[in-house]
Amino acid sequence: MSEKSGIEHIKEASRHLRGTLVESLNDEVTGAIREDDQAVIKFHGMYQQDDRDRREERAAKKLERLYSFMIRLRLPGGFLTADQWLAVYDIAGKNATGVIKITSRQTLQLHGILKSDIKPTIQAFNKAHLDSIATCGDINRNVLCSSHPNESPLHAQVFAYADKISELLMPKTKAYYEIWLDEEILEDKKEEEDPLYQERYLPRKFKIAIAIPPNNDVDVFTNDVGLIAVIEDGNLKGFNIAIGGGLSSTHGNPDTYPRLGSLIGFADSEEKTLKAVYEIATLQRDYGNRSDRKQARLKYTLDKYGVEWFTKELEKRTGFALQPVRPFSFQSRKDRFGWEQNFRGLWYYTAFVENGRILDEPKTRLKSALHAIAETGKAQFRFTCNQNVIISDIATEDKPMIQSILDEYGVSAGTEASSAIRRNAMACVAFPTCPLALAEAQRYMPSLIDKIEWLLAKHALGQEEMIIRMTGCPNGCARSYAAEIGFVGTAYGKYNMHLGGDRTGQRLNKIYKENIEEAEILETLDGLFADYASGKNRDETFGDYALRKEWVA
């Protein structure tokens, strides 16, 4: 048997998750904590970061790096209710930097929070009903659900899985609580003996998402676990199980890649499904891979030992066959911007959020829109996992004075005039916090996308509604393998361009050329663009022409 990981042990040693995060809170020396405690605060929804953009001026002047800590919420489905989202607010106009940041796996987290800050902010976000459980770290993290109630009639009932998967999964240890809201340790420790996560936990991230077809936007076969509902004559039938996806890999590591999950079955029951889900993850906990992480994804289990020997393990453990696959159809993966009304007559406008930042802006200030919607207590919020905010279930004479205030504040002329592919973009944090970033990513976004708008013009294809999405690193946070355009950080300012990835999130993209700058990332663009906007089909999208063409294989 191979030797553990390093974190392996630092679990099995943390006593349930406590560490010597007390001792390392309690250090006021340094800004950090204790280099075991940055991996087991991970599973209490932090990570530890630094200011990378200040760490040469601080080396300089023989300072210790000015580091701060991400809290990043569990909201299964993306939900929060007026008076959670007032919280937020608050909480990250005192403790954080201000902005608000909507993640690629629908939640929301917060920069820059100081040590000294961190049990206060939970413990205001705890007041509020929110916590940051199992957000990071070896364990199942914040459940995707598709965001917009107008998908389907039968959306509420679909919804309320991503609750019941986050509860059906939630660890049972309770250092979160006397850790960081001062609850009576526990002296009987048989009370939280966890039999799904054990002393171990698992391998790597666990991570679930649910579609409602025809809309896959959950890119639900990039996920671990992916449950596609199936509805037939008004009633939800269960779920199409796909298992393995994830697209996280290391730049010059042939064995690690992105992979789409693969369909195994169908569950018909709303028992047989979340039963599913539980043994999926134990035996992802007793398979998987614990002596190399790079290989320790749910992905890696499945191509090892096969999709069917998992299948039949998966039904050993469960007690029940699944079923065949049953049809289902995915048209499009992007949110519904502006005003919809659901089946029961409720309203929802969905805002555009370029690369998930909530901030004031001289033309859109969208932070004081939605605190200013909030304080009216006549909407509730959705984040979507294409990182936007859907103002949610407003009642119909509501929605003048929800639309005053859209106007008031320029959200609703900034989702109008973004273009379709603005829309669809997707960049992860990466610089100056993330400390895995090679390369800048939400920062130049923004302007790349503007040449890129450019470019389209030019070729008169600026109503194109391609998807094109960038990550500083290999990782993945934001889906880049996926995107009929991918840009995927190599070093500062170089990325590798990733081409042919569908429309819908049934294909990932290849390599198209490698550590590329700017200049040449527009110039191959250009000629792209030309030879599309020239030879495409009727309704041929940009990825399946780069297909079609052999630009990739």
Ligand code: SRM
Contents of the next structure:
Amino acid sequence: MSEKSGIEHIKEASRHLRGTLVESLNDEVTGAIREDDQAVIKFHGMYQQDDRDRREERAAKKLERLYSFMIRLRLPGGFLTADQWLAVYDIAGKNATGVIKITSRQTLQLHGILKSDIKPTIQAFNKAHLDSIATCGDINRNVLCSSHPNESPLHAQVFAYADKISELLMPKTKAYYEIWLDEEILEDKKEEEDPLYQERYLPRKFKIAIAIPPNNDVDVFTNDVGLIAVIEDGNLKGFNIAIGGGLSSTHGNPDTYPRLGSLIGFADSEEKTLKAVYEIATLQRDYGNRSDRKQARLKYTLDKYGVEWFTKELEKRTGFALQPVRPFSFQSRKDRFGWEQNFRGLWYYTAFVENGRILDEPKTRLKSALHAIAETGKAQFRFTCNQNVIISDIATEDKPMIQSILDEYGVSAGTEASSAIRRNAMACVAFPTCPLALAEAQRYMPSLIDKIEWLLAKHALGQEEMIIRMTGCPNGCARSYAAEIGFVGTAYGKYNMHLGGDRTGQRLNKIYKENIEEAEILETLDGLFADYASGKNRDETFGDYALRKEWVA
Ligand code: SRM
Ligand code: SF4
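The structure above corresponds to the form predicted on its own; please provide the structure of the form predicted together with the ligand.
Time for the whole complex; same chain goes first.
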């Protein structure tokens, strides 16, 4: 048996995620928290970070790094009421940088929160019935669900599963309430029983998504557990289950790799679906690698023991056999921008948010627009896994008023004027807050897209809906390995270029060129686009063409 990794010891010694967080918070000498607590605080939905743009300047002045915290909300299915939006807006302005970031897992992050402001921030969230429990750490994360409410009349029914699963896999510890909300927990209640997580929690993060075909906007196969709703004759029949998706790899370590989930069967009732999800987590808890964190995700557990073995063990634990996978078909992965009406007659406006950053820019004052809309109380907000926002549930009589706000603040013009590739693109946070970033992503991607748009126009491909994604390192936070063109940061200003992913998230891409800078990226794309424009069949996507031409294996 190999040695357990350091994080395993921290989890076990943390007294159900308390660690020494209280002492760390009370230490006024530093803006940081103790090293072990940096691992513990993740389970409460927070990360210690520092401003990487200012490291050198601070070091020269012999000052400690400019520490602050990022807080990530738990929003199963990515939903907020108007009042909750107003609360987030207020908190972002008072305690964080002011920018509200929609993540690739349809929740919100605030950055730049000082240690002394964490508690007031969590308390303000709590007043708005929001929390950040388990949005990071070795535990089940924010549960995703297809965002578009008109997907089918059964959307609400499927959507409810995101909440149910999130509740089912929540840790039992009351540490969050005790530390951040000052709730008094009696001494004898502090040793909470947690049958699922016990004292060790999971070996690594655990991610679940629910897709409603024909849209795979959640990128269901990139999750540890993917549930695909099967709707027949207008009824929800159950879910196909895919397990073992995950995207991260490490440059130069061939034992790490992105992997799409494997379909293992179909569960035909709510009880069976929830039981299966729960027991997949217990199996990963018991068999996942706890000595090497780079081998600890479910994808590696599956590849070590085999999908067949895992499925059999799962059926032993649940006490029922999964049925054969039912037919399903994904047609797209993108958001549908502009107005749509759902089966109940309510209206939805999907606004483009470049890389999920909600802020006011000279032409598009998105943040103010969403605030003005929330103040009317006539709309709610849904966030998409493509980092956009759907202004939702609007009655027909209120639509003109919402439209006039969208027009006044330049949101409709901004959404309509953006090209297809820009609207489909995603980039991760990267610099300056992400400690793991090797290259820029969300700060650089918009200017690269400007140049790619120009190239596409040159080859009469301006209307192409291709999916381009960029990450500042190989962890894959903007799911760059599942894009038609993926850029993966290797060093400052350098990227690996990946090609050949499909449009619906059912095929990963492969490395085409390594460590290239902008000039080579553009020169390469120029040649590839010329070839594609002249050689493609009707309706053939760029990703499919790359494969047919064997640009990648
Ligand atoms: Fe991620 C770590 C940002 C989605 C794979 N991710 C991080 C951290 C927390 C860096 C860190 O560990 O200190 C980044 C914080 C940056 C910052 O300053 O905000 C970070 N990840 C993000 C977000 C905000 C990217 C975005 O721009 O939207 C996404 C937040 C999602 C959420 O709301 O929960 C985000 N991360 C993802 C995804 C995509 C997904 O889940 O659909 C992946 C790939 C899928 C997967 O998990 O395999 C992803 N993030 C990682 C990994 C690699 C995990 C692994 O298996 O090795 C890390 C590093 C780690 O965990 O050690 C990581
Ligand atoms: Fe940071 Fe890498 Fe994730 Fe980008 S992909 S946010 S650089 S960890």
